[in-house]
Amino acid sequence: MPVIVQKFGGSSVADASRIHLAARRAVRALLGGNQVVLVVSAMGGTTDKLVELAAQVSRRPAKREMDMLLATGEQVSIALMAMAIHEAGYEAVSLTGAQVGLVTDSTHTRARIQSIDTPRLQRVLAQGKIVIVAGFQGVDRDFNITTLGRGGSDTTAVALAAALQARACEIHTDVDGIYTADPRLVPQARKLDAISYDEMLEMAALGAGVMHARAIELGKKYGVPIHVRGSSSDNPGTMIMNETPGMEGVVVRGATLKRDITRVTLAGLPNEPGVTAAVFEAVAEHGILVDDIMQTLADGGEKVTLGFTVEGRETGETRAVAELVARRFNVDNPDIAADLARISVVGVGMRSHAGVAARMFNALAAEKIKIENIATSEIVISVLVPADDGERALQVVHQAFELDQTK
């Protein structure tokens, strides 16, 4: 009997009634002749209450204290969602990330999955019961709870959708698919009926919210199909799934607006091998992630000014890395630049086709929008802008290459 996993996120279980309708899909997809694996996140705002309330008890929390806290959220969930199976019924089993044998690593707060032991998920399947599991969560070889880091539901559906060898993923959402921006930013954004899996995980990693990028990673090792579909509707969702030869003719995809960028740059540094290598691996340590890298000679290439980009929340720690780096070379203190966004364009048919980057930068040009730095890849190109620019800079450049249109 084939397998499907359904994932429901925090605002399709965030209240009761909304559970009902997930209990309700669930078994639907049961009464079609599929064992069915639900994945659910804790109801919505649940996570952000908690994450509120530790800061109330702690101005620096301990991340695995933090992964005990935040856990506690899908357990609710889970309880809740059997209970109401039950109610229509039928039988449901609710089991956390440690029952299903979801081991991690010990990197709390964004622990990367090892293994899943499935022979219980498979017994209780074989009874015909629907399984219901904490997403999020996992353990890690000592049975310290861990967590996946935000988004991380969908990382556990599609991994359970891999060792299961299920026949596909849905992913529920609020909305009824992968939009080419997003539809809360740019009204005139249209729904895909397919995406390629690096499209996808271009667009998850640079800050579409439907997502997590590292679930998009799993699918595509492992050839799970994933489709993204509304929890309120039937209607077709996007699939996301192998590059097809047709993908090319299409030379962007979406975009995406990512907030709250901060850039780090160390001037004066040393041009001499093992430098730089010094400076990731001090960020490294502390598990900080750092997104674009840019590099420059100076001095008559006696001095390189290095600089790179993380994430808002982490500006904190990174700068204090950063003045133990400048310390450590004798150099002055970093140059930290808060209140950036990153607007980027996705598309496979770029590979193909050439004049992206000067379309994209004419249009922010046209609306005087300041690019204060610029990273490419083979199907992606990114600038950074002020952040009091990055809604605008969106909806220029969804306009620019005629997104709303369909091709």
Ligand code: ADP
Given for the second form:
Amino acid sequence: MPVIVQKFGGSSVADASRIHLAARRAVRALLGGNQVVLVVSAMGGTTDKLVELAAQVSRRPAKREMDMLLATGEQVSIALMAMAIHEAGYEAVSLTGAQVGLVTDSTHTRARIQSIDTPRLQRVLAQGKIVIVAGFQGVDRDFNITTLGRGGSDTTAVALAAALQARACEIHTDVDGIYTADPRLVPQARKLDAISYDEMLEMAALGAGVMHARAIELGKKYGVPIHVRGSSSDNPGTMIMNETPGMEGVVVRGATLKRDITRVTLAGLPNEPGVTAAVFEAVAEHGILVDDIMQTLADGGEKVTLGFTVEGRETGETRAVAELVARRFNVDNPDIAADLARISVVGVGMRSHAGVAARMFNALAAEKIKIENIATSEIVISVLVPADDGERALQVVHQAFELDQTK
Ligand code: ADP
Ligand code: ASP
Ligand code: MG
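May I ask for the structure of the form predicted together with the named molecule now, the form predicted on its own having been displayed?
Below: every chain and molecule of the assembly, starting with the one above.
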């Protein structure tokens, strides 16, 4: 019998009536002749509340204990979901990450999945029961509870779909698909029928919070068709799939905004082999994830100015590390700009079209939005802009590429 994995996000299980609605969808899939695995997130707002609670108790809570705390949210919703399915007259069993043998590495708060005990799941499915799995959580080899990073229930769902060779992985959420930009920020954004794994992976990594980036990576690797759709409508959503030849025709598929970008600049470093390596070794040793790196010559080539960007949350630690590096090379304290946003356009068609960057820069210039840095890759062009201009810049770029119109 075909397996179908349905994931319901936080707002789609936020109260009793929505839990019943989700339960009915699962039952419908079961009656349609499928074995059904449901993956659920914590009820809307729960994870944020737990994070706040931890902050009230400790300024730097241990990551292991954060995982222990945050994983409780999903345990509440799986039990409630099972009860709702029982109410509807069907059999269901709720299982935590540990109970489905979802083993991860030990990187607390952003662990990666290593394996899943599918035989156990298959046994329960074969009994005709709907299996409800807690998203976002797993367990390491020493039985410590881990979590997969915020938004990680998507990854649980896609990983289960891959492990069970599911026919489809449906992501039910509070928007009815993937849009050309976050519809909350760009009212003109348009729903896409399809998007390639590569494009969605970039969009997710660059700020489109609708999908967890790691879920897309797994989807691509194992060829899982992912269908993102609204949890309260029957309209078709967006298919995330391999690129098709026609897809190249669209130059820009979507635009994203990522807030809270911090840029660190170290000026006056000696221009000698090994300096750049030493700086980034120190940064990496402290587990700081770097996005962009910019290096320019200064003082007629005697010195270099080295800059890099990190995501906002890490500022405190980043500052300490940057100051450490500055002391080591006897240069001025780093300049830290914590008020930047990144605007990106993404599209596989960029590979075969020229002039995309110019169009983006012109549109921003016409609106007098200052570009602080530029980064490009094969299918992405990103600019850093002042944080206050972020939303407007996203709208300007969306308009410049006429993303509201079907091509
Ligand atoms: P869930 O709780 O179901 O996982 P999320 O809040 O994680 O839901 O993701 C859905 C939200 O993602 C939407 O409400 C929307 O504001 C946001 N979003 C950001 N970018 C996009 C996009 N390009 N298309 C659709 N939604 C987007
Ligand atoms: N509950 C977790 C979060 O809020 C995981 C998820 O919703 O995907 O990040
Ligand atoms: Mg989500």
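All figures in this text were calculated on a predicted structure; none of them were measured in a lab. Residue numbers count along the first chain shown, from 1.
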Just checking, between the two forms are Q114 and R229 in a single rigid part?
-> yes
